[in-house]
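Read the single chain below, which is given as structure tokens and is the form predicted on its own.
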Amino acid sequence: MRDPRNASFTWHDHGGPFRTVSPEQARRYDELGYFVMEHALGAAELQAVREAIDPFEAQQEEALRAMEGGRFFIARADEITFTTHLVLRSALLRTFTGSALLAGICADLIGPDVRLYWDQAVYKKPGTDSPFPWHQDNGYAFVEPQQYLTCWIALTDATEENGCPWVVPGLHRLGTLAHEYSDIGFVCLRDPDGAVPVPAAAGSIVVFSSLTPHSTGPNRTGEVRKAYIVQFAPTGAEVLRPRSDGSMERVPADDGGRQYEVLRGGRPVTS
């Protein structure tokens, strides 16, 4: 079932020319909703990004432990943390999110005018038994245009054993599906047919649409599975938020501190 706000969605294929994404990757993105850019980050850059995030994640873990029940929204102490808006606290991560690599992916898959929409680290701790439920990123906050971009960056090896992403190919072309709230996150599908795992070696990027249904499995290993998720939307994107009277408020996704320009007229913007 589609989200009731998804009344007239049409998926737009990508015809190139491409400067960072290969034609085959673009084809997979259009047909399946995802692809993996293998070993996109070098060892030094990967280490720098991980070391920039780790102290902030540790603070987030401590804050969760101090909360009643050790949880806040969908984050749970000693299980899974969501450390958001890191670009407000780290100059290195601000620079990284506007790197030539990510700007090139944006140019190929979004367009010439792009802003950072969201960034967060997600660390899944050893022994986490609960999967993260099936959802679309646009199911958490309804954004128009619905078709924006998620780059799921593996900071450590992401495997079926420690909670790599799973996706349902093809459903992205329907637009945003209806989501229900559960105590571990919003849910749009339950036990879907055709789901496939998407393991990713450290330094690789799982590139998928905001409309691709995805989930991550339990972490049954003894190590933390670390990921940095960076999302980009076209300049002019708006978040639709319901008002108390049932109408919709349109909020521009242009917060100057954390939703800064990455591309303008196809050229990288230096922040």
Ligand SMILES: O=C(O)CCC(=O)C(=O)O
Given for the second form:
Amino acid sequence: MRDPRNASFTWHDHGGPFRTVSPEQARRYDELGYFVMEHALGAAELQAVREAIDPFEAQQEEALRAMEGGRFFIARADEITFTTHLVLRSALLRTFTGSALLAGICADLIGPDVRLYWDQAVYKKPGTDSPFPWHQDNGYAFVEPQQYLTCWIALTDATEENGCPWVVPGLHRLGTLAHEYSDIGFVCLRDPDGAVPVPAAAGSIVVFSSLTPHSTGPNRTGEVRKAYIVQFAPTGAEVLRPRSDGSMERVPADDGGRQYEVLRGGRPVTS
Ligand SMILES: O=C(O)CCC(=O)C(=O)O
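Let me have the form predicted together with the named molecule next, following on from the form predicted on its own.
Starting with the chain above, the whole complex follows.
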């Protein structure tokens, strides 16, 4: 079932020319809704990004443990943490999110004018039994245009055993599906047919659409599964936010501090 705000949606295929993704990756993005850019980050860059994030995640874990029930929204102490808006706290991550690699993916899959929409680290701890439920990223906050970009960057090897992403190929072309809230996250599908695991070696990027239904599995290993998720939207994108009277307000996704320009007229903007 579609989200009622998704009245008329058309997926626009990408015709190139491409500067960073291959024509085959662009084809997979259009047809399936995702592809993996293998070993996109070098070892030194990967280590630097992980080391920039780890201390903030440790603080987040401590803060969660101090909360009633060890929970806040969908985060759970010693299971799964969401450390958001790291670009406000780390110059290294700010530079990384505007790197030639990420800006190039944005140029190929979004367009000439792009802003960072969201960034967060998601760490899944050993012994986390519950999966992260099936959702589209546009199911958390309804953005228009609906079609924005998620780069799920594996900071450690992501495997079926420790909670790699799973996707349902093809459904992104329908636009935003209806979601309902559960205490482990918003849900748009339950046990969908055709779901495929998307393992990713450390340093690889799972590139998918905000409209690609995805989930991540339990972590049955003894190691933390670490990911840094960065999302990009076309300049001018707006979030449709419900007001208390039931009407919708349109909030531009251009927060001066963290939703900065990454591309303007097809050229990287350094912030
Ligand atoms: O990385 C995870 O385990 C789930 C995160 C996710 O799907 C999301 O933030 O949209």
